[in-house]
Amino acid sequence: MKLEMKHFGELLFAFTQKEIKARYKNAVLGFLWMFLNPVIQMLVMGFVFSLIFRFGIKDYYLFLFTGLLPWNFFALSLNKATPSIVYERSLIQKSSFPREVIPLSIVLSNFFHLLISLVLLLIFLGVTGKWQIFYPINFLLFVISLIFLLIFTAGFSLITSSLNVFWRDVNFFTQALVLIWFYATPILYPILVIPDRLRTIFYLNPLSGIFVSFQKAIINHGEFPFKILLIQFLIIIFIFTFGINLFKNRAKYFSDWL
């Protein structure tokens, strides 16, 4: 058992590195344009929507780059990772392998861009003197909700791959769905604009309670969401769960479909 985790472990090392080498091969800025991106969406969405809503919220365009990192890491991740197993057909017909390493790479390659994008973030807060997101329960608050976001990203991201083998149309819809699901998530807004009876709904999106916590811990904006972050967790937790044994169950049948 041991030895196959280990086994596991360095095979999902090597495809992670693979991953993380290959997306910005020949790109002179490289990781930069992990932080870039955001930072010119940042600079658009948070011109338009100054002038349009007025949301009361101080640091609006840091409130903004604080839910667009966290979002492009989940959109990106699940985007690729989607048809990352029909896209890897010729590998997995000719070699023996946990075929969940495939789309769980691209998930930790990305994770990989997002904690330096944070690090760069962290050193501007610093030097700003924005001192929140250091405090102790902030700052365990912060690291708390990359986990959940990386366990609810991993396991979304098993499911949808593992469908699309046998119906490519989850591709299509997985984008689709992506799009919605940005302006149903607090990332252009803050939840409290939501009126209180319709709170409850949007709750019930896992990311939610992610990207709350995220506008809590790095600039100290809302309230902290324990009761809806412990429900969260157990969604999750429920999510990552199913889309390991459903991604296992339905591995063996891959080269058949392929």
Second form
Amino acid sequence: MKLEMKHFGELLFAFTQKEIKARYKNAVLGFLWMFLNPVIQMLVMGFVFSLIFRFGIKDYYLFLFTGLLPWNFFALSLNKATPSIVYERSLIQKSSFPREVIPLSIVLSNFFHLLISLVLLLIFLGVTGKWQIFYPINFLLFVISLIFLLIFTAGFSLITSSLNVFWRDVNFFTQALVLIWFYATPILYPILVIPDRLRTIFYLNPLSGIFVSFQKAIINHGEFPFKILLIQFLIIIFIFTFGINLFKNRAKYFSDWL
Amino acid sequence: MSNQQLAIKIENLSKKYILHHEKPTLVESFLKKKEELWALKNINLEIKKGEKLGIIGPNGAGKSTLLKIICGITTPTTGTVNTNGRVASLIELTAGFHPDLTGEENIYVNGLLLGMSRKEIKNKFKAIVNFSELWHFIDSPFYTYSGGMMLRLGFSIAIHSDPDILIVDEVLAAGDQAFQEKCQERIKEFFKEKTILFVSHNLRMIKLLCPKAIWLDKGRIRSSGETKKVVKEYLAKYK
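The structure above corresponds to the form predicted on its own; please give the structure of the form predicted together with its partner chain next.
Starting with the chain above, the whole complex follows.
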């Protein structure tokens, strides 16, 4: 059992490394793209969106980055992980390794990229004197939200990637879902613009709690509904355990459908 | 016989497939009635450690399904399979290689996939490269490799994963004449002590290599026992 866990860890690590390495192979700037990409993205988005919306937020571009960076992680991971089992069918037919490593390595490699962008953001915050995030309590909230974002993304990807083997529609459905989900999550707008009565509905979305926490921790904007967050985090843990179990259960039959 | 001496024990194994005619979609799965296909039906088989078993049968007899189940790639619908030790197959040798990674990086990923640990691969790395004779290319990206080179590396990794049970497909054409001889040499070595499942349409080879054989037909074991006897019955049916 212990040996199995170790092998699983090694396999997951090797697959994640493969995902990251393969992305930058044959690029002249190589790993520099890991830093260049988020910087360019933030500059463009900050410029464009600052002209359109503002919602009366002072540092709107900062508000935007706090939401868009984690969102990109979520959307990219989900869109790439969902069809991943079907794409890697030759691997599935080759040997009996734990299939979880395929979607999980995609999520982890994207998480690695998110961490890099966030480090850049933190450096920027430090240099420009916006030290809100560096208070221990805020930093703790930031780290906890990050962990729950990872858990939610992993759990949800396990569900969609395993179901997509049996119903290929799931991939199209997730793509559409991600588009709608973006607007249903307080990323472009602060949660406070939503009227009180409707806000509960917004909190049915497990991601909204995570994003509200990010905004609170990094730029001290918006509200901090502790009870709602607690419930959401419990839901996220439930979705993750459900995802793992569903995947394990379905994985036995993957090879028959590929 | 005690279970300790068995390499593989299969009891009442059946495997049902759902016949697909199109890409499975949500709407269809509700509308269409499912067609079933029993690829294997009531298979009972005991393979001793060190035994060499030939598997013969026409296309669609269930040979591949049986091997997939033994490898743990797919799950039986009913019945049980117990394997004792690490299983490696020499089928799909080049699957799991990433074209953008180097030969070295691919050895690690592929070795882990076959169940080796990182440390084990590290220790065997030199031997793997030496056997494949790809010293010069091991730090080149995999897309620069020729088909033969990929097969050589795939074979070398599989054989160094030190399997207790080896599954050999009839197509063992890895690389050129010299390399093929080397592979066959290595397989012969394996033939001495390891458990081997040998699937082939080459009846002469089967008779040469395996003392025992089974004949699969439409998912059932039609005949089993001494290879000479099984092959004779098999030939009688198809002549």
